[in-house]
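To begin, one chain is listed below as C-alpha cells, in the form predicted on its own.
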Amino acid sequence: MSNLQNSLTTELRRGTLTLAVLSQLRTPQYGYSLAQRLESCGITIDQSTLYPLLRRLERQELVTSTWDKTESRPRRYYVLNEYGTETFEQLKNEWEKTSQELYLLLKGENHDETN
C-alpha cells in the first residue's frame, strides 16, 4: 500500500474509533480491556491513541472514569455517562444513515429521483 493510500486509511479509520469505542462503554472498561474487546471485533487500537481518546472523551463529558484500587494493581474504568449514552445514540444513529447512503453511492446506484 503507498503512503498516500496508508494516510487515508488511517484518516478513515481515525473518524470511526471514538463510535467504536463509545460502543463498548456501556459497561465499565478499563483501558486493556477495552482494546482486547475491540481487537476481538478486528478493531485494533494502539495503547498511543486509546489512552489519549479517552482522555478526550472524559474532557467532552461524554464518560465517566473511577479507580479501582481493590487489586493488587490499580485500574481506572471508564463509562459513558447519561451525557454520553446520548450522545452515543445520536452518533450510532448518524453513522447508519451515513454508511447507507455510502453504500449506494460506493454500489454505484443513485438515489437522487431527480437524475
Given for the second form:
Amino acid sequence: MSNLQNSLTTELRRGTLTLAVLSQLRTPQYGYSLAQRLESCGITIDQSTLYPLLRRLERQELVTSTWDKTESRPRRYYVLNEYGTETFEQLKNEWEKTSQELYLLLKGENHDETN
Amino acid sequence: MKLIDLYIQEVTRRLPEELREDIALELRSTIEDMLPEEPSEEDVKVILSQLGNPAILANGYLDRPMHLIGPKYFDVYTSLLKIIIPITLTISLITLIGKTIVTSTGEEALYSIIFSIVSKGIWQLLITGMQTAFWITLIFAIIERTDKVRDNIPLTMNFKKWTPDDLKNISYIPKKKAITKIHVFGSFLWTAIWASVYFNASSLFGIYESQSDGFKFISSAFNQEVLFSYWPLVTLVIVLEVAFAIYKGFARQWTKKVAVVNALLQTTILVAFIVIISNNELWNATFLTYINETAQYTEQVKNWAYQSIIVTFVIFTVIDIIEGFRKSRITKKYF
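The block above covers the form predicted on its own; next, return the form predicted together with its partner chain.
To see the whole picture, the full complex is given below, headed by that same chain.
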C-alpha cells in the first residue's frame, strides 16, 4: 500500500478505536488482555495509543479502574461503569446507522459502474 | 531489565509527579505481560519498539498539545505577526536613522553615515524582528496552553468564532487600487529620513577633501540658519505628510477623496520646495567660492541647474497627482 493509502486507512480506523475499546470493557480487562482481545479480532491499535486512551476514558468517567495486587504481578483492571455503558450503547447505535448508510452508498456506486 | 527501567523512566519523567508511580507500575506489568519467560535483550527491544517513542507515549497520557500554536490560534497568530512586525520594524528604523543623523557632528562624510545606518540597520531590524516574533509567539503559546476549550476551530481577529457577519468588516479592494501597508510605512520612513536630513543638512552635505588621515570636512554646502528659518513651513509639511500617511492607512484604497488630498499635499510640498530653493542665501558662500574655483561655475550654469531641478520636481509632482486620480477611478470588479 502506498503512503497515502496507509494514512487514509489509519484515519478511517482511528475514529472507531474508542468504540472498539469500549466494547471489550463490559467485563474487566487489564492492558495486555485488552490488547490481545482486540488483536484476535483483527483490530490493530498502537500500544502507545491504547494505554493513554484507557486513562482518558477513566478521566472522562466512562470506565472505572482498580488495582489487583493479590497475584504475583499487579494489574490495573478497567471496566465500563453505568455512564460508560450508556455512552457505549449510543455510540454503537450511531456506528450501526453510519455503516448501513455507508453500505448503501458504496453499493450504489457498484450498481452505477455495472450499468 | 535495565532497558525496561530506563524506558519507564523516560516516559514518567515527562509526566506530572502525581501520575508517575501509578503509570510506571502499570507500564511495568504490561511490559512483563508481553514478555516471554526468561526474556532475552532482543525480546525486550521488540516489545519496547512496539510501545514506541517514550515522548509520544508520555504525551498521550498528558493530553496536551504537542505543538506550539495549534489550528485554533494559527490564523490570528500569523495575522497579528504580519501587522505588528512591520510596525515595530518601521519604528525602530526611523528611530535609528533619526538618532544617527542628529548625532552626526559633520566630522564624518555622508557615505560613512549612510554606511553606519545600513550596517546598524540590518542588525537592529533583525533583533527587533526576532524580539517581536518571540514575545508574540510566547503569548500565544501560553494562551493555547491555558485555554480549556480545545475545539481546534480557528478564531477570527476578534478572538471569536467566524460568523457571516464578519464579512461586513471586510471591504473588497482591487489590487491596483489598494494602498499597501508597505506603502504607508514607506511614507513614514521617507518623511523621517528627509526631515532628519533637512535639519542637519549643513553637517551632512559639503566639501570633503581626501587627506592622509581620511576625509576632512572643508565647508558645508548649506547655510543651516537659512534652512532653520523655514522651520514653520517645513514642520507644516512634515505634519501634513504624516497625517496623510495615517489617512491612507485607514482609507486602504485610492478614492477620489484620497486623490484630491494627495494633489493638495503634493502642491504644498512643491511650493515649499521652490520657496526654499529660491533663497539666494541658501548656499554657503565658502561652498560657492570653492565650486567656482574648482569647476567652471558660471551664472548661466547656476540658472540652468536651478531650472532643471524645479522642472523635474514639477514633472514628478504632476505624475504623482495624475497617478492618484487614475487609481481612484479603477472600478470594483466582483468575480
